[in-house]
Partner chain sequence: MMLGLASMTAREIRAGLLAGEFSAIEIAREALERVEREDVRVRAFLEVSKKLALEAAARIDAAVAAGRILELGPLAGVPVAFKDNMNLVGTHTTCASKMLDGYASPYTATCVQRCLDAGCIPLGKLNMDEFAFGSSTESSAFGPTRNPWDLDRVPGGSSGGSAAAVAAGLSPLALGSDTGGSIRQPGSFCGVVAVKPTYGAVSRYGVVAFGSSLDQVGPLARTVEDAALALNVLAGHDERDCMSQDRRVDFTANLGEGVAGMRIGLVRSFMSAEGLSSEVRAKVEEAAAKLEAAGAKLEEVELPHVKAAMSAYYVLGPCEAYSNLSRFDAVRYGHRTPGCESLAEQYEASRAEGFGPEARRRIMLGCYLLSSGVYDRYYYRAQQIRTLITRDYAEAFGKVDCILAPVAPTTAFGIGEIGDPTEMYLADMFTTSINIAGNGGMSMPVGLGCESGLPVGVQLIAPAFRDENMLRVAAALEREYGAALVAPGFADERAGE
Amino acid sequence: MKTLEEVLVDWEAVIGLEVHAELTTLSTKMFCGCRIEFGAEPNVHTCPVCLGLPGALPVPNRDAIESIVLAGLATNCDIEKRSMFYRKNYMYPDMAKNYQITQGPVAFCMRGWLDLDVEGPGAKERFGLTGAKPGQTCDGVSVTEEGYRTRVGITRIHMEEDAGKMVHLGGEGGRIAGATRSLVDYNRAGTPLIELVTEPDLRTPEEARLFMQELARVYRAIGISDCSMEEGSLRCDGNVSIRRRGDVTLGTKTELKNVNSFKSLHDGLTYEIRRQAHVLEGGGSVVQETRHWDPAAKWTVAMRAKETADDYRLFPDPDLAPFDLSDEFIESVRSRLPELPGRKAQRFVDSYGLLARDARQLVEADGFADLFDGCMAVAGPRAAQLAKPVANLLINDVAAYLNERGADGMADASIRPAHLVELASAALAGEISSRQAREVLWVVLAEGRDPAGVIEERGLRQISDVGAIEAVVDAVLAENPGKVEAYRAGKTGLAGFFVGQCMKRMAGKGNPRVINEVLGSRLA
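How about the structure of this chain only, in the form predicted alone?
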């Protein structure tokens, strides 16, 4: 098959996502009082309501309704004041009552959007931007210094209850194919679940991956879900079709079901785009179906024909009255909105002069944005001066420390904002080099010690006194008259030799910046 880059020269991919997020910060299920607990013994959190026993009546979870309205407000959706629940009928055994309670044509949240900044190698997946200059609008996106910005429409966010968990035994990889028996755990059945459906605005696998990551950051920021793809609280179905460039007619789509990692979403969509192009260019036809991405084999396999709305026989749930949300309720939820990741990154740019790329890295890393804000509060009037050094310490050195040790966010690191500010100040003043700052930082992170104490204990404080450095430079130049003459004759590469000799005389404690400045004036 052709590579993705080769395919996208002639074909345009059209991608839409259906993102399911469990409201894991809630304590009870959507329509009953059963406890939500990941990893509990099978079937211990069930009752007549979530099992759908005759005579049991559902009662909506008010906290869940608040959570979905919060999600809608955070993603620029219109909040519909009147909506209702429907029954979605299907015969899989993961719902004991053979239907799922969900919303109908009108959901709590409608017509929203999120903006994506696509940068680096991933931006190259978007065809037709070569040669475009920052500020231009090209192929419907705004070109930036690092890549481009695109807006992804959100059709709706609706509320539903999650299904139970199927466990297949006797086969390979825990899948139903080849299994000798299947078990079902209904603990998860009835868990509040919100589903976000995008418009078919995504054009590359990278855009799909970034949308999922941005949405997860938003949901975590507003405190409605932990968005753990490993534990299944965030899942995604990807719908993708391709069409010839310039064509406006949508092709036949396939659905990648229950993708459970950001990488799998990107890789699965990439393969499916390539596969569909291979089929169509070979004279075949794409079949509308649900497919599974196998990350080990790195291909998609057909699961079943794709259901249509008619297959589910949707009708209003007779046990649940329509919802009428008041303006007062919506505004009370709006008042709970925190500063969202995108706005926080823009504040870092506007208030402290950070590069947009660095600001995004701070808000994308778990705990970094709050730590940066804490540092700026400690820095006070010096905040603008220390912002970039502090951000560099976080993005480069703290991140490297955590990656090497496999730490979970900032949980395993012993550091206070005051420590980072102190270390950034020392580096900015030339008291220690950037390499030494990293050495000190790692000790501080591991032991929670004061940076000044570590610097003194290890004798790392640099000598920046101009008079002392001038004496050393003069001595080095006096001992090497031949090299001084050669330098002045054009062999400027000898500058490194002179710096090295000065550093040797100063036992590595000389400030390289000051040494270079003095050498430059002496050799001019």
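What would the structure be for the form predicted together with the partner chain, rather than the form predicted alone?
No partner chains or extra molecules come along with it, only the chain itself.
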């Protein structure tokens, strides 16, 4: 098979995503008062409603409606003032009523979009942008300094209830094949899910991956889901087809399932694009089917093809009246909309002069943007001056610390903005080196102490006093007249030797920048 780059020369990929998110921040289910709790004893969080017992009726959870409206507003959707719940009829034991309550043609949220900034190596997957200049619009995307920006349309976001969980016993590895008994746990049944469907606007696996990451950031920012692909609170199916460059009609698509990480989504789509090209170039045709990504084997396999199309007999749920949302309700939800990651990153660039890449890194990491805002508040009038060193401390050093400490590091570390500002300002003033700043930071984070104390205790404070450093430099030069002569004759590599000698005399506390400056002027 050809590589993705080779395929994309002749073929254009068309990708659309269906993204399910569990509203993990809600405490109760969609249509009953049962608690949502993962890992509980099977079937403890159930009642007549979520067990679908005869006579039980659904009553919508107002908080869940708020969550989906929030999601819609955050993704630039129109909020439909009147929408309805529908029944999707199919029989399976994990669905106690044997129908799923979902939405019909009109969902709570319709017609939205998200912008993606595609940068770095991933941007190269987009064919035909080579040589394009920033500011240019090319192939429907706008070219930027470090890549391009593309807008992805969102068809709709609708609300539906989740099913229970099946456990198969006696088969191989818990699979249904060969199992002798199947058990159902209805704790998850009736948990609210929101399903977002994109327009087929994505053109590369990288764009699909970035879309998912951006969406996860948005959902987390508005506090409706923890968006863990690994734990299944964010799930994604990819629809992908390819067509010859220049063609307008869509090719036959396949649906990619079992992508439980951003990487799987990227790799699975890449494989599918390559596979489809291989089939088509070999004279075959793509079969419309669902394919399962196998991350270990790094290929997709066709799932059992259905002989007939599913007929879910969708009809309006007669137990639930049309749902009317008032303007006041929608506006009250809008007023709770926090600053979204994209806008926040832009603000960091505009207000503090951060690099776009650094700003994005801050908003992408959990809690960093808030911490950064906290630091800027502490820095006050010096904010613009300290923004970059503070951002660097966060992106490089705090991140490294948290990485080593594991995911919960942020909660444990209780990082105080004042400490970060103090450190950044010491580094900026040359009182400590950036290496030392990092060393101090780790002690501060691990022991919860204040930076000044740690610097003092370890005797780390750099000597930046020009007078003191001039004395040392003069002494070193006087001791090494031969080397001074050699340097002046062109052996500029000796600069390092002089710095080292100065440092040695100053027990490592000399400010290297000042030493360099003084050496420069003395040797000039």
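What you see is a predicted model, and the numbers here were worked out from it, not measured in a lab. If you superpose the two forms and keep the largest set of C-alpha atoms that fall within 1.5 Å, you have the rigid core. Numbering follows the first chain given and starts at 1.
*Asks:* Answer yes if the CA of residue 370 moves 2 Å or more between the two forms after aligning the rigid core, and no otherwise.
*Replies:* No, its C-alpha moves less than 2 Å.
*Asks:* Spell out whether the Cα of residue 91 moves at least 2 Å between the two forms when the two forms are superposed on their rigid core.
*Replies:* The answer is yes, as the C-alpha of residue 91 shifts between the two forms by 2 Å or more after core alignment.
*Asks:* Is the shift of residue 68 between the two forms large enough to count as movement, that is, does its C-alpha move by 2 Å or more after the core is superposed?
*Replies:* Residue 68: C-alpha displaced by less than 2 Å between the two forms.
*Asks:* Keeping the rigid core fixed, what distance in angstrom separates the two C-alpha positions of residue 46 between the two forms?
*Replies:* With the rigid core fitted, the alpha carbon of residue 46 is displaced 2.5 Å between the two forms.
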